[in-house]
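Shown next as structure tokens: one chain only, the form predicted on its own.
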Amino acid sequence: MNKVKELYDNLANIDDLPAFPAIAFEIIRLTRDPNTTSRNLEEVIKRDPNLVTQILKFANSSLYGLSREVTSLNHAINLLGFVQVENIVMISVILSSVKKLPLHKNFNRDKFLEHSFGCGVTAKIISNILNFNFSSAEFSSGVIHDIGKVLLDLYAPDCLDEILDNAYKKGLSFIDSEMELYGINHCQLGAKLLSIWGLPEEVIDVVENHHSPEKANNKLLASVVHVADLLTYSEGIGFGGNYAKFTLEEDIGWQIIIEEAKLKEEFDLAYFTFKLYEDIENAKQLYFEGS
């Protein structure tokens, strides 16, 4: 029986499903109103202290550029705008939820979590260096790309534990792997969910495509996440369960960025990966040091 496939085909039907979090479905209803205000935002995140403490946290952080501190939750809504609000609530609520779940022993969840912040931190970083603009969708995209390996952990975790072994034993990706094994993989898990979620096209699009963004509707979007990833792998933050080797130039995610972005012949691809591996250590000080 292909248990992966089962799961698929069955995700919608699951009694104890994770939830996605209604303050975060009331905020993201706000964010999408015109006729809402800072004001009106700021009320509803007040009444969860964890969301005011990640929305302060990231409207002082380098990510956004920032020049001053900030302090009142109503002055980094202002500055940040509802799309970013909307980015960081949504990826808050996830990590926070996969965080209670009962995990599976031999799936670290705590390096699971590592890796995919580091994946949404080196996207935007990307984005900052080579002066994209996605509203800050190539964060949030980043951070929850993996959420389909929760789902394995939760309720196929015999197969998650064969489809890492045989990626350790064989030197693959993990979704070559689970695909070598089951034929499904943990992105058309996670965009199911995301799916069932309701959460926003953009976002479904780039998990279901972070391994293949030749195939997204953003392919641009797809392939800054899908080169985080990769690059969050080498830089040895968290883990995900991917033991395969790949050199940036030979990428087809890097070379959609190159030509997509039109970037000319004479990029400085020595410089840019200098300046990128560069912010992603200051991310890590800031960010994962000591966690």
Given for the second form:
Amino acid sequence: MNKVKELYDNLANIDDLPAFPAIAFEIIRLTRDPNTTSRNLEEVIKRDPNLVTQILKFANSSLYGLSREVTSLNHAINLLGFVQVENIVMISVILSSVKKLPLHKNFNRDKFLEHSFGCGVTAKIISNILNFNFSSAEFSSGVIHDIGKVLLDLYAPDCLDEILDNAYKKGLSFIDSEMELYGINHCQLGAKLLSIWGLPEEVIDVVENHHSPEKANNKLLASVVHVADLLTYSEGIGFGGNYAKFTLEEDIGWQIIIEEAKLKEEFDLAYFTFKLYEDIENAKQLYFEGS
Amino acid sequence: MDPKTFEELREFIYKKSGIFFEKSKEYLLTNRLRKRLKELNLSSFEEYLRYLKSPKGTQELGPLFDAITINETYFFRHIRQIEAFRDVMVPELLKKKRSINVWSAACSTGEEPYTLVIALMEKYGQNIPARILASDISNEVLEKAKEGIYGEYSVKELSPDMKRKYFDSMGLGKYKIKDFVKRKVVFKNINLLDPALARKVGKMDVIFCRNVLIYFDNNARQKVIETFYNDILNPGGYLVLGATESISRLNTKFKLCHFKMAIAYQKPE
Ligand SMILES: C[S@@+](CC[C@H](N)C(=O)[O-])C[C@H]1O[C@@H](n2cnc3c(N)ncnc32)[C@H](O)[C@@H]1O
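I have the form predicted on its own already, so could you send the form predicted in complex with the partner chain?
Up next: the whole complex, starting with the chain shown before.
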């Protein structure tokens, strides 16, 4: 048996597996309990100043298009709604746990975070432009879609090297390279971790199928994240040149979006792209240059 | 201008010209059109939009396009497109032949074709695997291009290092393009609407036709695009338009390709 397969099979038994913080569980439990008030939620969130900052930052970002500045946590919770608060919490928890990991040399943490976050933002922008309503699940699944790569880096760094080398030499994508070498990919690894963590099925489904949206339960959601991933370019990790150019119209995820959203006739891909780039530029300034 | 009016106006502009007007340039549009509103005795942008959409509105397209054209050019304008050219298109085309033909189809004062040369030299050294043709309808700009002397504005995107490498500083904020760059570009006077266009240009692998189609009406635009496709571009060749320009409303067999934060059109193999 190869090392990646071993990792996959024994994932639940690894002692130092990154944990999902208790506070996040508490928040997820609360947001899903119909008796919870925004005050209850506020009480819990307040214990983590980092989360408070994040939530306010999102409430004030152009993604949510609120016009007045939001300064109180309670106000932010009410404006964003419980579902979005849950998503924001999940994102910041995951981002900060990745930040704490002792990552290995081939793994460019900043690029990884930038790509992860960029994918989430782009997914959100796509559904904003196309008027989809996923209550932000596209955002959180976008941010954690590649979490399986973190596992590779933590527990099978040699394999990660091999995968990258192989991808580079043969001009393969990351996923084709890992399938060729080990027969298990980062999507499967990531999905397994998330189910060990007990995260919502919806998110696990997307992570598992972000390279095969046609197999997902929620095809549209998986496709949005898939296309966002394409548009965000996995620079610095698993590049192999494969994302340097693509034809969106020929992409399976894009075809699902067109189909499911009934965009066919009058849809102008160039116009869509210009809007997308414009929003991505703005989001970049907001989240990367500004911080 | 309220956001909804802006959104409608830019959609209107896009449908008429293929130009996507960016939010970040809204102030420009507002400033330039305010004068127009006064001349037409209109009191709001909503009214102006209604006028544009009315039967009489067609006469207003000229002044509207004047207001949105940003008649400028500089080195490494829209760097994402230049990167896509250098890092993706050229290596891909070079898999099939040893040297390619590139055309800057409205080169103005030369910044664009020289940029292409410099970009390629950064990657391939002075012996670039490309021949560059640059043309424009105006002799005045062509003379300036051949002279190759530029002010600060033109070189604003270049690092001091790049300036040193490819220009001789003449003092007083003037930069002269070095000979080894200049020699790589052939300048010609060519009108894109000339019926003999294809014969004058020959076969090309990449066409840069940025920020010029806006000066043409739909018919002329369609004709130019068809000539590019049918008579000038080799199979697999690329057409690069302005960064926020599209021909998707025209009837064309070009395939839209996405690069890193840039698009281009490709003639299928
Ligand atoms: C805004 S400049 C574009 C410069 C450069 N391509 C860029 O994007 O930075 C437009 C140029 O198009 C030229 N032009 C206008 N009509 C033309 C025509 N029919 N044929 C060729 N060039 C034309 C003008 O002389 C002018 O130099």
